[in-house]
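First, one chain by itself in structure tokens, the form predicted alone.
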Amino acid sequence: MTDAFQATDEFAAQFDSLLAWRRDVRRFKTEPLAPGLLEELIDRACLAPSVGNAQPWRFVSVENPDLRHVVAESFEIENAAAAKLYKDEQARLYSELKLAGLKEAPVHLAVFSDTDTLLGRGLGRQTMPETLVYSTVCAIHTLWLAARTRGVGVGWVSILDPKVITRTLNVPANWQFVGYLCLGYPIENHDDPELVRPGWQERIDRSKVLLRR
């Protein structure tokens, strides 16, 4: 048995500051991750909270070099696909942005969620059976801000077909491919975020995003 959580204005901050500076990474180190420290983060992540306590989330850390290579091919081809849709100063823009580090990362992993797991027996999820997908997004923010607290940088790549590694991956059938993540030691810690840097979009302050009736 723990102790009882005590929440205090210092602990407070320091999560304030968490949240501005866990940043999409995309400049990692190429060193290797602490021994365990995976497995550790894994552990964090699956502290998060899901519909019906469902547990939906499946990682695979993709180490094959001949699969990361499949990963950063679907990244090339989706990436040049995407900056067709740009043009004039947009298009520049978007040509110099660094949207990935698959190069770099030592470690790859894909996320995915169960959509037929048994768990849970179905509680909340029967008029929004999406909530398993959201809960594995959850396990993934969870899985960031831990890995942010140990000094590791996470990117998350969504600039790929996930057909192509739902079937790179060879996972069950019944698994929804989420998200694709980059993790690493960071070259940089900065708080502002990577697309605000190059000019590509500002942060929208809160009377854009809070509505009250």
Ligand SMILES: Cc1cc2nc3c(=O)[nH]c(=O)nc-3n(C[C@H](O)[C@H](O)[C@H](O)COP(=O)(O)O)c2cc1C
Second form
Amino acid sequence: MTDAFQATDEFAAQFDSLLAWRRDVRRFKTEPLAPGLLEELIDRACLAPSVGNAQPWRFVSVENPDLRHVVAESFEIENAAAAKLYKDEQARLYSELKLAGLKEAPVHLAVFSDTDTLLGRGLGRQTMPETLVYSTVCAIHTLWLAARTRGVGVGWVSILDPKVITRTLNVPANWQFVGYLCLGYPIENHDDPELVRPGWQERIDRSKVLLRR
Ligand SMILES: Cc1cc2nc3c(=O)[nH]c(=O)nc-3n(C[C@H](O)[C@H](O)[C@H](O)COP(=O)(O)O)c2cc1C
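Switching from the form predicted alone: structure of the form predicted together with the named molecule?
Next comes the full complex, and the chain you just saw is listed first.
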């Protein structure tokens, strides 16, 4: 056993700053990630909590330009369909939002959850099988924070057809698509979300999210 982790006040302040500056990034430099950095981030993501210690997260580094093209195409189709759901001022605002950095990001990472994994022997997920996907989301968030500590931005793209992604990447049938991540060095840094700045959606405060019973 190694020494227990003890956060200093300075570390706690830096961690708070990491949370405040994490951001979903859509504007990337095309510069590749430093060698070995993607693997380092995956290793950190694998430290995430998971139901029954099932570690259901599965990552696909999408490197083939033809496959990336299919993903970008799926985004264009689904984004155009989503845009039609809005009217008037909201439609104008939506059309101006940048909702993915698929063309610029040097790294594309598709994240899946193994819905059939034997790891964990079913512990903790009998009544809530969806906890496997929750575990995978924990891994994504862990990667997101680890990336930011290394100056790497992450953008989560969900405006995609999961069937297209699953088919295109030819993954095992029991892998459920969870999210598509763009990674790269950001061209700008912000402490407020991209969707707050143009007035799409403000942040809410604690009074709206905490009930006491
Ligand atoms: C499950 C999930 C799906 C998301 N999908 C998209 C997406 O398709 N496009 C996008 O631009 N941002 C996407 N985001 C990022 C959110 O827009 C962003 O987290 C939110 O606006 C708050 O901004 P922040 O992450 O910078 O704090 C997604 C985030 C999550 C957690």
